[in-house]
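Read the single chain below, which is given as structure tokens and is the form predicted on its own.
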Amino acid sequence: MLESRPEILSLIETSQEYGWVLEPDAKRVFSLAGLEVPRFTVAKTLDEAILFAQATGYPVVAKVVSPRIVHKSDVGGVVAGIPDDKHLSEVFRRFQVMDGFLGVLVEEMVPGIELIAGAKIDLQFGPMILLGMGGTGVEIYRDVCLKMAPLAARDVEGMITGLKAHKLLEGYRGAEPVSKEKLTETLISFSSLVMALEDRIESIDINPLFCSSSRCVAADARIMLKKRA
């Protein structure tokens, strides 16, 4: 994949000196991969933040970018349903001041299932693909499937099988299923990414991956890189 997709390792090379790919480059990684994201811009000024979301469509989500935060998260970095352009200019007022500040990514919002799909290079068994029910309560159910890399389609459906909440995703009381074979599209992709830079990571997450009946897009993107001797 590497060989064919220059810009993919062009964007990982550049990303070593922080130790982690930005979310911005590494939604492009995704998208250069196969995979569906957002909508998104990386907004330097309000004005910037504001026209995007005015054509996209309110409400969106806008988040901080910095080398300097991980997880952005802990310290009120993702700000999701942002209904107008008010709103909008006191949250990018409120990341300009956060440590390391480059830009707001803002993108619009996704509807579906919160799922997440992880990937972690084991020391013995090489890399490792995990699928489980995604949002903030991921570590409190810890709902998930484990596989090793490569995947089949055959694995992805054993994945979603083996998962105490697999119900949701077939259309639980009417609600309407999730498409299968967008999410096991997206996981062979994912897996295939993975394979492709085993030995230039240490994990990647997708959390969450929203799955609905036509769409399955990485709503948010983390890559940590292994450091180098």
The other form holds:
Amino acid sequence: MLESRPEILSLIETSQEYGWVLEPDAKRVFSLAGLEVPRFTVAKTLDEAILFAQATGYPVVAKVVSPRIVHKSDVGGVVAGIPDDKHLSEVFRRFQVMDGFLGVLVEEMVPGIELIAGAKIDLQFGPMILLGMGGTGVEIYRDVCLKMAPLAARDVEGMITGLKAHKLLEGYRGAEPVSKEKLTETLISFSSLVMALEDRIESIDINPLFCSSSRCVAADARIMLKKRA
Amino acid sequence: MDLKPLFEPQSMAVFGVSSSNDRHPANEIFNKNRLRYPVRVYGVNPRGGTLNGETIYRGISEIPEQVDLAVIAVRADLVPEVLSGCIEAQARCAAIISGGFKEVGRQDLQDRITDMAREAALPFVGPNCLGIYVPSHVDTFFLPSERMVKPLIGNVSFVSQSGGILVDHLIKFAQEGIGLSKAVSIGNKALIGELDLLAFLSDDPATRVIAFYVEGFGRNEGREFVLKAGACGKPVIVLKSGKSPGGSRAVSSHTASLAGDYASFSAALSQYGIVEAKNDLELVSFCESLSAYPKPIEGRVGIVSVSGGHGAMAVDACALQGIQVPTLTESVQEQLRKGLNPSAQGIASLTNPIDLTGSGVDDDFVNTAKTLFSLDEIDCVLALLLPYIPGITSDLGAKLSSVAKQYGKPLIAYVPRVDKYDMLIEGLELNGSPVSPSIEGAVLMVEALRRNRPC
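To test you: the structure above is the form predicted on its own. What is the structure of the form predicted together with its partner chain?
Zooming out: every chain and molecule, the one shown earlier first.
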């Protein structure tokens, strides 16, 4: 059982009214569960946003934070590769007028291959973990591997080699290979988190999960909660 | 829950027999067990009377001994009363054949009988099922005997949510020489379900392979099933229907969309080494090969035939499944060549697949098989036997089987299935080497051995 479970549950509790967990809170949940997330802040004002971006170093990513917007990309609520203060200001002002605006999540750009990790509570089989090739084509290529949680290291090994594109993770054509150790650690921590939240969640998407030779970072987080009876 | 009396009853009561309507399903069940099975059978109907000269009892309390198996084939609304009589008379098991429960919206009636039975610890299969068929023990199927096709007695047990699918597979088992241990139709599975039968059959010495036809599991029941099936020590095969999603549901995440019900089902099965059959051809092939060889292989196949075309087709089918067909070294090829008769020696192709050509004779197969079985890089031999080639005799089946037994590795054969080749086929099958009537089926038999392990 996760030691940080009480803290995680209190974050979940405060999100219950929305039916899902806002990205900043979801990332705190992931951190508590031992997953790496990008350095980020939630800026209420433009000054805060710029301050963070300058300290972290451009380029940065900005995302709108609003309990009314589950699918941020669909409303133009995600901008990656913001190069300077001027662009960040424009993005901030555009987000500010969006429905239910609470702030702007500003975070570092993370390098790596784009994967997706996910979880769903299946009616017949309980918690299931998914690993797949990420990106916008995820539901077109459907290159994914599924296993019942909790995962052991050998399960993760099987999931990685079970992907059609697994050669891309092994350093295809001179590219850097993805760290199998980091990816395995990440999925096992994720699996423990899912087991701990089995009764509270419907599904979780970590899309994208950026993996390189040194890091595996959960760059987006969507936790859909189970509806209370 | 002791299920033994369900499969090997000494005494049996059939509820619903009719002295006026001989076409009543209960009459068929009564008659076939009375005539052909080692069980004492009692017909029950409150109206009494006689059936074929036998007394019909007015109630279970009149039967002079404890009833092991109560077969209930009365109208749905009469089932609670009959069941209550069975509980009072301490019947040990029941099969409720009657329909008219959950499947027609009468969940309440089904819950009522299930609660009664659970409280009284009276296990039953059904309702809305055919019940149990155990060769030489009991048959509660209401199908006239002359219409049923019965496989040989063997070590495969089959549990099915659908009676029709079950009976169909008995025909296929009979055709393919697959031996049956127990067949169970569980219908609405109100009380006894897949999990109970998995537990029973895991401990059943007469069962070596357990096959299931599943439409769906209840909440978290699938999880328990794969965990137990994966650890039961016997090959478990599952054929699932209802794979396509029923209508489009709004899904709120990529994961929920990518990990649909069937995708999760299939993934959970393979994670625990449970063999999923995608269709009936696979199910039959898997049952046959796993009943002969319950141990998993990695899937490195040596293929031997007297026809280049058959070898090539088999290689293609192997490639499709991901089964390896390793290339043989020069020295192995040399060794193989030495074992052949002079007329085949010069023309045989000895890479893998091996083509002994039309000049091949029995001994060429035997010697080739011996060499292949002795190689570490080969863990299974696929023999494509064409009995119309003059050098092949009816004895080849038994000879090859005997080689396989010596080396302890699986031999799987393809032989065209016609009556005149029966002795060759039986020489293989009766000696524990599975035979398929198609190349694809033979390759699926290899695949079954490979899938029979967690991945």
